[in-house]
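A single chain, nothing else alongside it, follows as structure tokens in the form predicted on its own.
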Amino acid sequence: MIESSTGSKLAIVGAGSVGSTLAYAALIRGLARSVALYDINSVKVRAEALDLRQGLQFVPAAHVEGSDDVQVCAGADIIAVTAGAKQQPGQTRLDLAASTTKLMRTLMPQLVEVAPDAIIVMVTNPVDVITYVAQQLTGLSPHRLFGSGTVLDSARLRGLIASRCGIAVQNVHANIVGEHGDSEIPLWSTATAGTIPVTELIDEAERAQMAHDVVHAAYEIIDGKGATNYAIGVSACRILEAVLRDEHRVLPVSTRADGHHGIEDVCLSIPSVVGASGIERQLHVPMSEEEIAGLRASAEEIRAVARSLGF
């Protein structure tokens, strides 16, 4: 059985479907000795904490608490922020960003006050805009505050490639960069299945369909059950694990690009080395001219939304 990361404390902000699933995944993986859930809905957060506590016999040793008081996050080594405005039917991405930004203005300073040394990972949408907003509101270094980005999108793409090629998904190497959303860019030029370039195995039309399917992957799930939670829960847990276990793992997380392919002052997903200090460095992955152009266009879309919110 995996041992808990000795002495570490994980705080999860938001006890909704994503936050509670993330807490469950963290406990199963023995990720932290203490898991704290914070939500303004006192009845909900206490119920989630109670449900999790009743399963502690069957997971690596840990302590679970839940509260509507932000002090429950005090002293956290790492904080995952899953709280955000819920997108309503017909609501635009800009509307959603504005609602969540309003929430962040109050929340982020509180988190920094109670856990000044924590690494903070944003797991709320639109993640790239909200990560930039959170950085501006807290003044924290981009190394210490970053977003979940396209880690899940990349996993979705790898799954499609693996299924198509008949190999284990662990043997597929492919990344999606840019926005976690409609303008994201699959890096086909460096994607491999085993050691074989994906471009030699899958034709352009099929690759385009795969990229489309990744962008729209969540819609069927949301239509069927109202929200996505399992895949984002375990993928976010994987990011937290890279930090708490100092893995130096390469993940396409959302961070502020300062000069990457001429892109500056905007948060978007770039393959980065993630370890105990947060983002240790960004990797300048080779890209085709078309991919670079797409990444720059994606950056402009994210920047436009941030600027419209006053950031």
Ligand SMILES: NC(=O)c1ccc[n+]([C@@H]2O[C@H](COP(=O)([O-])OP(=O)(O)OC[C@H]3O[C@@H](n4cnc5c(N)ncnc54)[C@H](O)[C@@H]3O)[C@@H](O)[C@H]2O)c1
Given for the second form:
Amino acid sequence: MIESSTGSKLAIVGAGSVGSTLAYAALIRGLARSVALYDINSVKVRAEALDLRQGLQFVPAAHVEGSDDVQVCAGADIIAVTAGAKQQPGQTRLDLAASTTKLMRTLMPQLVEVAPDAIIVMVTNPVDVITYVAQQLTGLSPHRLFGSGTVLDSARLRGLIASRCGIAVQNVHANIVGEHGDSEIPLWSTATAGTIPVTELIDEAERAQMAHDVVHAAYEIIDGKGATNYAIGVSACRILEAVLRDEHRVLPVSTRADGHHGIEDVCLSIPSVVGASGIERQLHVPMSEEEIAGLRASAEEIRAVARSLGF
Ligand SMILES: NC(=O)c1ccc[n+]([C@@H]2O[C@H](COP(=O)([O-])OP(=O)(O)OC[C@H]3O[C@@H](n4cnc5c(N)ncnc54)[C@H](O)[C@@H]3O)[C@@H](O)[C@H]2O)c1
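Give me the form predicted together with this ligand now, not the form predicted on its own.
Full assembly next; the chain just shown is listed first.
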């Protein structure tokens, strides 16, 4: 096994659509000196690692390894967990959550054993429930283990606002909070495009349509090609980069709510400052009464799923 002697080591668990695209994005961005892929599917993980390795001439210097042995993750500075099962026909979201939770019971202790100092970012769905479960299973601080949350959903919303207003997406600030899923809440009251409040640029009916489109954004992609991978690949890479480069970047990641607005003992997305130690702090972003009520309802939905799984 090649161990990076300089620079950071990124381990990605699950070399499926999301994990392998995340590895590709990380290599292109020069995020880590060593990228390790771990998957129980030995043929797949070997093939993905070989394919990535054959492009190393064209990206910043890095090593790539792939293995079905969890030791490939040894000593990682940061781990992204994308391992999961695809939803089978007839299987409910709750069934999927139960089988994913079972997988995490075996996987998480192994990861902590081989990489005890790593920051761990959960991407596997249902990400808020799985982040909570993984925290309980490992006992790791919520600062060190958190979820990709609504970073992708917020990017989708920003993209819609940007094209509607003719303003670069980088100049749009808008966050989705709560669940990465149906009960998520767009924070319109603080959304801006080119510093102008979005509520002054886009009427309520159109904003509601945008919120609906974001919640349903993945379905057309999954219908068309079976999985989403590019946008989640770069979104997850953005989160890892904030940690490895100690950027103190504000990102709506899934974290254990700190009791603000009476919400606690649940993981959900809240704009948080992300840096070398993981989540440095949660921001108490101003919200309208309606947004607070929506966030509380979203927390209840996530908590109910976690409780039904015994967590
Ligand atoms: N949070 C987000 O915004 C977001 C976005 C897209 C996808 N996802 C989620 O990411 C996960 C992965 O999606 P995908 O499309 O890459 O699925 P996929 O089926 O293509 O890949 C999953 C991989 O995990 C591997 N795996 C299963 N059990 C494992 C274990 N115990 N240890 C190591 N590897 C294991 C499988 O062999 C497979 O290669 C899913 O849960 C999906 O819902 C999350």
